[in-house]
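Coming up is one lone chain in structure tokens, specifically the form predicted alone.
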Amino acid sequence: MAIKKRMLGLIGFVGAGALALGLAGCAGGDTDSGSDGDTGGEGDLVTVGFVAVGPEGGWRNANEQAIKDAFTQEAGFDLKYAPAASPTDQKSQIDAFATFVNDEVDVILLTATEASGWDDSLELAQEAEIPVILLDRGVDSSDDLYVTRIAPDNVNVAGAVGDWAVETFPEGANYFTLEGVPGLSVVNERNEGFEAAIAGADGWNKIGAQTANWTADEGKSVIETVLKENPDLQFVFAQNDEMGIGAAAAVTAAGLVPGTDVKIATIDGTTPALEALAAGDLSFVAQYNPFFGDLAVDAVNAALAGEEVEKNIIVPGENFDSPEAGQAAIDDGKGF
């Protein structure tokens, strides 16, 4: 494989052509350009791969656009999306990196589907002188295998949430949490989080735990089930708004009231968990901001240029914990 050139603003960038016809097989054999617009040509763009996760819900909806709203001919780039053929499938993520490494591709963007198994494929990209860039969820490897992790701090979110929790139930509660898919590591870091912020307070008891896969119908039926079995149920931790809008569902549906009888608290921070804040059936919603594009193109400027990058990229987000905190940020269109 030639050498690839790391200089921004050379001319010739190899692959940019050859991609969109290499990935026509690739998961789902969905590409596509950030732009329609028209710069001069494709080989004076720096070719992008993103290795997405595709729909999922309304964070990675606004997450994935922003990326490609960033990543524009306009800006001097020619993206390629190739999301998963489900949220869940490996796979053809795997196949998609392949694609994107044979057909020599500038820049890799990696959200991964699963946080293990990629040594081979990072390795391969190494190997061709590709950088790599995580969006969002980390990986099970080596950080010398990547150039950096961009994403909201989960740990610090949750502990966010954690935190609040220990303020609202001064006693201590009985609570459940709603997990997203396992073996994610935004789950292993959103469990971290919120643990260490109630283990030096008294009278938390785990009544347990169970993934909802970030849906609002399992959330709902999950607590469904919990609430049955344990109708002392006080707070649900939901690691995503949709889970936490299910379980405010179940909640009404059991003849009980959200925020009321049951207090609930979400991460992402999406125009519907706003407004449920807003409206008082959810109690707490951590904004997990999924608006860094412009961080990503910054990263993937320097590394390109050569220029040291740090390894963790932490995006701010912010708290609200009332339903004038939601509506006050609905008005100010902080949702998504």
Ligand code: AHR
Given for the second form:
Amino acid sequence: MAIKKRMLGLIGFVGAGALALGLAGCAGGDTDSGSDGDTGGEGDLVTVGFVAVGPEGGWRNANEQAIKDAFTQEAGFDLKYAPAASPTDQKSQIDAFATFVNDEVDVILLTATEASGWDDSLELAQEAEIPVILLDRGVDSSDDLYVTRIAPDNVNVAGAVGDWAVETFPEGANYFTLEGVPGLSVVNERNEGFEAAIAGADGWNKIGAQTANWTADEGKSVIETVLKENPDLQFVFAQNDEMGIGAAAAVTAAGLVPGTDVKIATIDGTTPALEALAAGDLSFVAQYNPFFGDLAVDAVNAALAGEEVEKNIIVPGENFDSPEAGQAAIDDGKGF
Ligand code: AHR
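With the form predicted alone in hand, show me what the form predicted together with ligand AHR looks like.
Once more the chain from above appears, this time first in line as the rest of the complex follows.
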């Protein structure tokens, strides 16, 4: 019940957001990107500088591809993709951001590798009157410095994991949290949502938390160590699928049965996670919906047309809580 209530709240909010964006005007922009000129229609292309994370894992690949699929020349855009030198290299992002400002792109999309350290860049863009839209990751800077943030609600998504965990472990559990890369907004928001959801329940004992940097290898390595020191581990909250799949491998390597001896819940909803759920290796997968290219296009068009844009545009998702739900999600093409 609690999980369903959360989703209904989200959909209502998205409805309002979409309505505000639905009033968006057409694309603005006045620069010719020097493309092949075959724009297939009237007017110049809107140049979009995408300061991205780059190759990182299944969710990132799906999300960045969704942005590329939405910002096409046919749709009136010249998308300039700038992946970070590595998923934790903020300097390369700051450099790419400055280059986009210098090149006077029409709008900048930013998925930050760090939450802090963006004030100077955002102020530079504001002085140049270049709107900035955050995708997925938030930043610590004032929200006066960017148009909006488009992302699923990490607090709610992680809260759904906590709600499920409380229902699954009515007596509480000894648990461990595998965190994403330190310093990210989504890591803090997911901790906030999960911990708030279990706060009122009895018997919850946090063995610890540690980053596994979003990867399966590190997730396996961390949980191998945790199991050696805490054979009474019952539950792992993995903040993304890859770490959760790694944790399941560690449980198996320890001669235990994932889903029986140790339950694992993850966030993202990639196909490998849905397959692991269907196989019983994972017990709960909360979708962190990566498909918001159209919402980003609407926000860009609204920003360039001077329309009002919600400060936070929430992308809805769903949750998968059984092997049958995992298999059905795969059959219905909900993986990525
Ligand atoms: O910011 C979103 C997170 O980044 C995803 O949950 C994770 O898989 C990715 O690395």
